[in-house]
Structures are given as structure tokens and as C-alpha cells.
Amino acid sequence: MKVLKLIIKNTWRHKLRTLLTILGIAIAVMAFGMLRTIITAWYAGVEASAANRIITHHRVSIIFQLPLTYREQIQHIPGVAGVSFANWFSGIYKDVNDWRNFFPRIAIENDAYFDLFPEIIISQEDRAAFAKERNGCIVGEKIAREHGFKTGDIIPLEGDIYPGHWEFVVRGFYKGRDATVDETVMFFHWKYLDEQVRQSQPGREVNVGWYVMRIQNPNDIPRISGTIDEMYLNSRASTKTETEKEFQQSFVSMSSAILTSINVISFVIIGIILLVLANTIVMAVRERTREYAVLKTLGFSKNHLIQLIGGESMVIALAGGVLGLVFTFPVAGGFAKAFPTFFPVFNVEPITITMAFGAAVVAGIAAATFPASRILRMKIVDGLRTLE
């Protein structure tokens, strides 16, 4: 208990230096937590992927479409419990220069598409209303809150992949079963897209961007994937079939250089935490060299000295770590509100909290190691000769 009192008194002997060190560690921990949260948010779609769903798209690139005839053929493959398809629509909502107006717009086969995604929760009333209206759409609750969409509102879009002026009527909303589900997507009828394109651009076909399949037994995925790709190997539109996780991962890999840079920076921050804290502890120990020599003279053991130096380092490190984590949550919440569609799922994960707090603890131990070892090796006479 007496050692603890000495630790607390030593910690606050230079109040301004201690406060600035704690603040510096807190800012570094917060920055570390935010960068790690950005990385986990980038991988949110990958982590949320279902183990029993596979995706089939064009082997060359997803921008090339697949024939509609593939649907019936795929459906008859043993082990396929359900199949549907979708198309990326894109389009421009309001001001193209305002990224807040961007959210995914996807044309789906029909209302049954949602049966393949049990994590997307839609009321029966909304599903029925959506099924009845050709240009109806279902939107995620997150973008509904962001843009103030209500049932019956018209969402006007200027087509880019499919030119023209498009108007969709909001007929329902969906929410995620849990926090990992993207609530920023707008779904509408593929048939409406097909009809409008045929009228406005005679001769142009709207086919399939990708097929989604639910597999009865996930162990059959390699066999079914191989069967599908072999069926269309020599066709005009050869396919690539992969798990939903692999499909999502392919999009993340396009940003691998950015993610690697963020990852590296996040760990550089740990070094910054260590340097900030080490500087303070080294200065504090150097100023008290004569005091530690006196303590040795009075019979204080090596363990007592280690506790005094290490305890001061840990108090500062833990205070900065806790304060940094406290800052992280409101900052992350503000970031999520500022970028609602760019990062559809932006949550501070438990692993991020553990890593950030662990970094502060490691820094506290490492920062005390060198000055403590120096004091332990110091001769009492040399310590007493040190000027205050």
C-alpha cells in the first residue's frame, strides 16, 4: 500500500508533463482504434457472408453479363436449394459530386430474391406492396434515415449504365438481422429495368449480372461450383463460381494497397505511444536518480524499485489507454454519421478494443524496462553523486 502511494505521488509530481503524456497516449490510442475500425469496416461484407451461398458471375469480369437461360439449368443441379439473380444499376441521385448521394442500386429478379438472404428483414406488408408495383423499390433503413425516405416517396435517378430518367417509388424498408448487415442498398424489379431498356433502346438486352444460389449442404459447394463452371466452359459467357465470402473478398482486394497502408500506420502508432511514454519515464527516473540511491541505502529491494518505476509507467499508460478508448466511441459514431454509405457497417469491434488497450499496456511495460534496469545496475555511490 505504501508503494502504491509513492507511485501515485511520483506520477503527479510533474502534473503538466503527466497530463500531456496521458493526452498524447489517449490521442494515439484513439487513432489506432479508428484505423483498426476502418479496416474491420472494409471487411464487414466479407465477415457477414453466409457459408451456404455461392455466386456465379462472368469469368472475365462482373461487368459482363450472363444469359437468363443459365437460371433454369443451374436450378436443376442437385444440391441447389434456391437460385436468383441481380444486376448492378448504378445511376446518379441528385448531385453526383456529393458522395452522400451514392448508395448501391440493385435490380433483383423478384420478391423471392429476399428468400435467399434471411439476414434481410422485411415485413410481409412491405414485400406485398413491393411485389405489386412495377417501379416499386425496397430501401435500407440506414439510407431511409439519411435521406428521409418515406413510403410513397419517389426516388429519381439519372441512368449511366442504363441511360435515361428513372423514377422509383418507395414501397418498403428492410433492416439487418444484426449489426453486420448493410442497410444502405436500394432494391428494385429487374423486370422493370428490362422493360424500360427494351422500350428506350431497342435491340439492347438486359441480362444477368450475377446469380446467387443457396446450397443445401455447404460441403457440396466445391462440387456444385465445379459443375456450373464446367457447364459453361466453352460457352460465349463462361462463368466463375465462388463462395459469397470469396466474391466479397475480390472487391476488398482491389483496395489492398490502401488497406496495407492503413494497417502499417496503425502499428506505427503503437511505436509513437511507446516513444511518448518512454520519454516521460526516462526523464522522471533521471530526475530521481539520487532518490532511488537513497531508497537503496534505506534497504528498499529491487522489487520495490521495479514497482515504483513500472507502476508509474503503467498508471500513465493505462490512464491514456482508457481515455483513448473513451474518445474512440464518440469519434467512431461521428465518423459513421459523416460517411453513412461509404462505410455501411462501422462498429468498434471487441478485438479493436483489446488491441488498443493491449498496445497501451505493452507500451507501459516496455517504457519502464530500460530506466528500471539502469537504476537496478546503478551503484549507490554513483547515484548519490548525481545532481538533482
Given for the second form:
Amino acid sequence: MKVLKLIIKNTWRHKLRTLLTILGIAIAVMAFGMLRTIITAWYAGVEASAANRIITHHRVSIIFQLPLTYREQIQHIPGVAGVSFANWFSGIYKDVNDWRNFFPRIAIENDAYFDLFPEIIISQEDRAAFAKERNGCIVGEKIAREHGFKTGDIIPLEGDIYPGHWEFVVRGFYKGRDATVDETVMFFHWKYLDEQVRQSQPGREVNVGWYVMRIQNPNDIPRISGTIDEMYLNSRASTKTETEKEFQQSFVSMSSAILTSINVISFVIIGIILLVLANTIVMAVRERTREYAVLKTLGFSKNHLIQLIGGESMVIALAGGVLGLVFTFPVAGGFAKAFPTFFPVFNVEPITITMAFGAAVVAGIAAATFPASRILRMKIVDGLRTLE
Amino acid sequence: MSLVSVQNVSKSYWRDSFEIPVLNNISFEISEGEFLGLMGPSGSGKTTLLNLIAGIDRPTEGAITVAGTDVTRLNESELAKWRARHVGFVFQFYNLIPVLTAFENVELPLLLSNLSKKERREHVEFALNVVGLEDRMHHYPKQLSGGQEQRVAIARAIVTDPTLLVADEPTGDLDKISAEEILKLLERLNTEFKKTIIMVTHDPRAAEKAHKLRHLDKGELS
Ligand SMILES: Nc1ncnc2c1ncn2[C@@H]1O[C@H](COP(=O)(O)OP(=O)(O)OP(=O)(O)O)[C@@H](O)[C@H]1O
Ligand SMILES: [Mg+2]
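Previous: the form predicted alone; requested now: the form predicted together with the partner chain:
The next block holds the full complex; its first chain is the one shown before.
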């Protein structure tokens, strides 16, 4: 490409303008990368959910509980390979104004609960120690790191759904089988919850937040879900059974308005990249109309002019794209540090990098299209008559 | 023998739906090695005629043959190739590319040839030598005087050794002394290097240098 030198020299003609354009694109690409990363992080829980688990909760809302007696009945439905249950505890840990203190706290039936979740990895010793201790708990390695939890430490919580002062002893840690597994959950015994509530609030019953079932053959999921929901249709607490994915999705979709707007904004940003670049290229090409006419006069072909104008646009777009991605990683890292429990999995995915870079490339091509076609159509004699 | 033959050429421009007739049925010939001066009042169509001969515009009617090729029959890309091989251009306002040095400006037309880098450098140095600017090779246009810029433009026009050199008021923007230098240079290109030159000018002193003069008035040649 013999016009390469001219492309580079043209790009540097207005250094400040070019630098500001590159910076503008870089910031937009970074914003795009961040927003896409937030979206993927949001869905990470859904992605991680297993295809062979179903969840049964109260038909009206997850905040109403189900009777303990359902366990026996569900267990005997053919095709159900395992069943357990859990309750949402909530509670307050230390300063509520610190995001890091917002990790989920869940009461589980017993340590057999983990058998349903092969992606949650706990050592034999930790699991045994947890099983033995009434108020023991298992915490994710990520929050253990965050808060410096060690075996034997006491985690104090102020109850909200279940009032009172609570203390749990760390008996073990779990890690995720892969990056999509949330490592920020604290698990403890449902029995302990039940015991304490009976003592402090006589008359109040602790039931079941949701049941989790492992299904032998995923093809049976619709049938089994239907059987369960039919069974309790006319009972005191009717149920809704869904796949774990649907269940997770219903959490996510609670914020779907926010998610949709982030999605929309991320694509608006591509439009901004395009406008920033198009503005610069259109101005630059217009200023040089006469020079392009001179090049045409000398015998430079349409291809040469396309290379010249498109090349300049691409140089700026790619510089902005690369710089933007270079910014994205530290910013995403900082974001993940600031809200570690909010987004358990916060990685800049390869698809995000590809999309951000692709956006810059598309903008580079699109921004050059209009001015280049104008120059190609321009008659030499008209171009030579223009004054700068 | 004639190098350029203009036969019954008419040219109109259209602005909105108005036809602006510029050249009216013009015929003439230019022989090889000639130095032709084209004169006439402003707006008489001198630039238009020059552009038609040089193949950067097309006549509304008529044919123009240059060195045996009817340029009015070439399509746009053929015409571009033809210009690169056969025509050297000198403009009133030099029209150098400001971000390129004198050397790079002169090299531009050679980028379209198959010459090696070394051959290109030899040609460029030779052309700059002819116009007496070998010591300004690495200067940018804005570091040169108007006369020097025009000499670089002339070097760019001759570097491909074209069949025909066209110059549209090459001294129009220059002071007397620089204009004198440019005219001497063109004269030398004609006598020493046997270049056929067509020069549009208003300047009587420039016209003196030409061997033959043609006057254009209201689209008619005399
Ligand atoms: N590209 C164009 N589009 C429309 N009209 C044009 C164009 N080029 C020239 N004209 C018109 O054609 C006429 C002749 O113009 P031309 O430039 O050939 O004159 P000229 O003799 O070179 O004048 P000058 O001495 O001022 O350079 C003018 O009326 C001009 O306005
Ligand atoms: Mg003119």
C-alpha cells in the first residue's frame, strides 16, 4: 500500500483533533465494554444453573413459605433423584453502607444439600465439621478472602426476617467448579434457624423457602413439575415449580427494566462512537477536497482514494478501540473490587472484547463511507475549483 | 505532425437547469514540440479547454486526439491511467500536498508506476535537479517560497516524462522575479527537453515566451 505514508501523515495533520477523537472513541469503547460486562455478569448466575435441577416455591411469591411435609411427598415422585430445601435468611452483617457486606445467607436442610450441587466444591473434612456443628456455617472462598474469615471465626448477624442477634461459626469453605459459580454465599443449618426461632418467638413456625430437586432424566422435567404443582393446587400452599434456570431468570428479570436500559445504552454508545469519528472524518475530507482532486488529476484511482480515506478512518478507529480496551480491564477490575458481592462473577469476556473492537471497526468503515463516496463522485474540475 | 488534434469541440456546463455554453465548435491542432500560449479574457473558457485536452473533463461534443488516442472515448479509469502516463499538470496555486515534503510530492505520480524505490528516487532527484531545488528536497511546501513551490510542482509534472505539459496560469500568483524564473524553466523544458507545452496565461510577458499564441473569446478561438 503505497499510500500508507500519506494516510499516516494525514491522520497527524491536526494532532489535537485526532487525539481528542481517539480519546473520545476510547472512552466510548470502554463504556461499551463495561456495560456489556455488567450484563454478562448479571446473567452469570443463570448460565451457571444446572439443567437437571428444578425448584418448587410458593405459587404467589417466594416470600411465602411451603410446609415441611411436602418433602416426603415430592421425594416419592418417580424420577426425582434427590430433594432438599432451603430458606432465605437475609440479616445484616456489620455496616450496611458497605457493598461488601451484602453476601447472601441461606439456611439449608443439612450438608446433604450440597450433593445436589456438584459445582460447589467442599473438602470432606470441612463438610464433616459443618455437619457436626449446630451453628456452623460454610462460606464461599471469595467472601472468606474479602473478610478474612478463618475456620473457627464467629460471624455475627443482626436478624431482620428472623429478629435477634445471631452468631455462626465458620466450619469450612467452598469454591466453585468454574468461574460462573457464585463464591459469595454463606450456608448454615436450617435446624439451627428453626430451633432459635422457636425459642425466641414461641408460636412462630419456620417452614421451607424453596425445595430443590435433582431429576434423573431432564426430559422428565415438564412431567414432574406438572405433577408437583397439581398435587398442591388446592392445598393451603399451592406451588410453582420451574427449572433452576427459570428460577434464576425470574430474579434477574426483576431488574429487567434496568438491564434493558443498559442494553440499549450500550448500543447507543456505538452510535456515539460513529458520530465522533464521522464528524472528524467528514471535516478532514472536506478540508482536503482540492487535494483529492489533485490526486485524481495525477491518475490516482478510486481504490487509492478509498484506501486513503478509509485508511485514515480505520487508523483512528482502531487506535481508539485498542486504547478503549486497554482502559476497560483496569476499570472492570476496579469495579469488581468495589462491588465484589454484587457481581460474583465479573470478567471481561472474549465476546465483549470482540464486540467492542467490532464496534470500532464498523464505525471506522461507516464513518468513511459517506465522505469517500462524495469524493469518488466529485468531478475533478469541480474539486479543483474549491477553495480551502 | 500534430500531437494534439481538437475537432469541433463544444462544451457547456449546467447550473441547475441552465445551460452555460463555454466553448463553441472549436477546432485546432498542436504540433509536437510546440510551446503554445492560450490567452483571453477571464471567463472565456481557457481553463475549460485546457482541462479537456488534458483529459480531466469531457467535451459536450467533438473529439480530442492526443498522440493518436481519442481521449473522449476513454472511460474514467482508462482516462486516469492515460493522464498518469501522458500529461503533466502545473496549476496556478501549485496544488502541492502540504503534509508531504518536496521529494514526496514529486514522487507521488511515480507511485502509480512500477518503478522500484531506488529508481523512483533517481527520477525524483533528477526532476528536482532540473528545477534547481535538489537542496530543498526535504522541505515542506510551507517552508518554501511561492516560486519554489511552483518549481516543485513543475518537477512533479515532468517526473513521469509526460507527452504533454499543461500549465494554467503558472505565474498568476507569483511576483515578477519568480514568474521570470518559472517562464525560463518552461522555455528550457521546451527547448532542451523537447516538451510540448500548452500554457494558459493573462500575462503578456509570459505570452512572449510562447512560440505560438491563440486567443479565446466568448468560446471562439482566433
Ligand atoms: N466546473 C464548472 N461548473 C460550472 N461552470 C463552470 C465550471 N468551470 C467553468 N465554468 C464556467 O465556464 C466559464 C469559463 O470558465 P473557465 O474557467 O474556463 O474560464 P477561464 O478563461 O479560465 O477564466 P479565468 O481567466 O478567470 O481563469 C465561466 O463562466 C465559468 O463560470
Ligand atoms: Mg482559468
